[in-house]
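A lone chain, given as structure tokens: the form predicted on its own.
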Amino acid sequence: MSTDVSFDATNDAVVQCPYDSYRAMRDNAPVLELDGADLGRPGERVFAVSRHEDVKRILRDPNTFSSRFGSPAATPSPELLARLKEVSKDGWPNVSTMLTEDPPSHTRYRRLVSMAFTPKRVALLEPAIKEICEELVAGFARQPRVDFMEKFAVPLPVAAVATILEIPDTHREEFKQWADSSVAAIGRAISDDERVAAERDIVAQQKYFASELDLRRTEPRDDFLTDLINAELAPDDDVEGGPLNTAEMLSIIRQIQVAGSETTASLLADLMVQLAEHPDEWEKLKADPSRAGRVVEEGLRWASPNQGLFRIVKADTEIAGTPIPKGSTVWVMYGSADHDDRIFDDPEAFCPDRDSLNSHIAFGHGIHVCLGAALARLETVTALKTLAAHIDTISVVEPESLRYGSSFILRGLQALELELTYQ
């Protein structure tokens, strides 16, 4: 294969439209060699996987593919370093938890929040959920122009979120911004000054949690955060450790903050672009509520709002023929996977009948595939059925004007102005 390929993850026309340069990599170099300072990890070798069978290959196998390989965010300078720690000190240590963990901890992480986030209480927010998509879209009702991110997109999962966790409505505006500020740095470049005041935000953020948890205890209720302090393992767990510590505890409320808001509001974004340029599905959907599960399959692949994650090379191994060295840094680039035309037939084009619907890796693939998967899909399949049944036609205002943000790992609409109809 010809190695004569080029790959910039942080050259804006790529950003904006990347899907050209992963055929390019699948193609002619399914694994590249990319410049690890140019993704915020100077001084590693960053090995870039772009093939569906090779990344899913990776994630099948923590014992070689190490998932304790930091942060996605770029390495600080010893100045700006020192200037964290300094904000920091007032909060609780940032505890590696399930996103970056490998068995045993990752096993024990998994089972005890397995624990308190349920299929069932999962299940049971579907009235509430169904409620709060009611709510917004009667607070837009009639006009002919929304702002969707601001007026849907961006507020439906922080809510059913908070709902989750308990965030009263005096509270839900720091929730976003606590959110913000959990992801401002991941893949994507930003000022010291910036880090600073989103490291502050987090501290912010783990002093208000860190009181409920306290509450919980000595006032349990029938919630998450009670379940999560009550979570025990069992003799037959076959698995070591106690149950979760305030530090641990903070991690995890952060990584479903985070993992439930963020890519839920990028995904329901790209959604309704494909629906505005695919007035046909649109018009399906409307007729028959119960496609929205295969259109958000659809849209979770050709979407991947989280464009792929990092794993740490613990042997000597290959990876389609290529030798990949011990302590090697790997990109698994799950946006590139969910478009293989080894897999996905014509991958560009949005099918929500295609036969390999159900291939896709968009929440991952493995023993870390995403614990608020279940929570993204009954969100955005409420959303599609609340819109459905209250909009008659969608179009894009200015869709040549749609600019993506900046990170190369999480992927998402800056804004979305739609004009439509009503029933």
Given for the second form:
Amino acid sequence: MSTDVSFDATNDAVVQCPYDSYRAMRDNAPVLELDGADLGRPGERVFAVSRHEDVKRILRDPNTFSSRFGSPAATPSPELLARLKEVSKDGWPNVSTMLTEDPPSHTRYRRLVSMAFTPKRVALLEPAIKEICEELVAGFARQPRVDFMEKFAVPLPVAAVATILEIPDTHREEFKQWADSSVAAIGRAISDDERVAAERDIVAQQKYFASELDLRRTEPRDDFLTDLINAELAPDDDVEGGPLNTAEMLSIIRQIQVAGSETTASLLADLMVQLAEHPDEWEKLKADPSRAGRVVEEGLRWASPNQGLFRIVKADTEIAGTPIPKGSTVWVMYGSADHDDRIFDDPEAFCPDRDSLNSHIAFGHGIHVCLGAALARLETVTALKTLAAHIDTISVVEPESLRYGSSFILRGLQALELELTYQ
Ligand code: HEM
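Return the form predicted in complex with protoporphyrin IX containing FE (HEM) of this protein as a structure block, the form predicted on its own having already been given.
What follows is the entire complex, opening with the chain shown before.
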């Protein structure tokens, strides 16, 4: 195989359209060593893994491939670290929980959180999510041009997570600000001042939720936060550990908010672009809203809003014949895996009727598979059904100027202006 292949996650042309590079990697260098500094991991040996089969193998083997990859944000300089510490001393320690933990600690977190974030609790949200979607559409109804990110894609997931967390309307704006601050530095370069301002928001959010948790300790409710406080492993559970403490719960709340906001907004935006570019698909959806589930699955595969995450190699190993030394970082590229033509015919095409529809790994795979997948699906399916009930035609204003943000982890359009006609 030729090694004359490169992948520059900092090159804007690659960020805007990574698919040719992904294909070259899959075909010629399925395990490609990259410059760790470009990925915010200076001094580390980083190997990008691009084929579906290899990515899945890694995700199935947490004994060899650890999720303790630390923060996906760039490592701060000593000066910045001191400034961040000065702000965070007023808050709670940021405990590494589900996403960045391994068994048995991951198992304890996942089991406890799953007792609160149950399929039933998610299903109960359906009427509220329908109402949020209707309100958002009513907010722009009959306007010929709509800033879709601002008016729909961004507020919907924030409102959905705010509903689970029972954030009152008076705090929704603040909650959105906290959510933005939590994702600000993930896989993208921001200034030191922005990072310090984000830390301030994170502490403000911690204070808010710590007092909400205190309230529920004295006055339990039938809600997610009360269930999180009360979650306990059974005495005969094969994993040890007591209930979650406040710092752990605050970390988990933040993780749910981070993981659930930008990803879902990006999916919604990419779905609308695809539906605008495929009017036949939009017509089919309007005629038969039960197709929304299919369309969302293909949108997940096509867009993979989480393009990839890291794993740390715990013992010398090999992937697809390439030796990987202990201590290296592996970049599991969900975005490339979901465009692998070994699994998906004509992978760059948007095709909700494709056979391998459910083979995508946009929600990951294995023990870390997305905890919020059911919620993300509920939100996006409900959104499409609501939009299809009100909107007649969609087109993208100046499609040539669409731009994705610079993060190589969270891929999403920065803005999306749509031209709409209504039913
Ligand atoms: C389209 C939307 C979403 C996408 C594409 C997505 C993608 C992912 C992926 C790829 C992972 C696996 C990470 C890994 O392998 O290490 C993951 C994990 C996770 N997701 Fe999502 N996610 C979405 C929405 C949500 C929502 C709505 C929530 C919660 C409200 C959520 C909560 C989480 C959590 C807590 C984890 C960590 C699970 C663990 O480590 O055990 N996600 N997500």
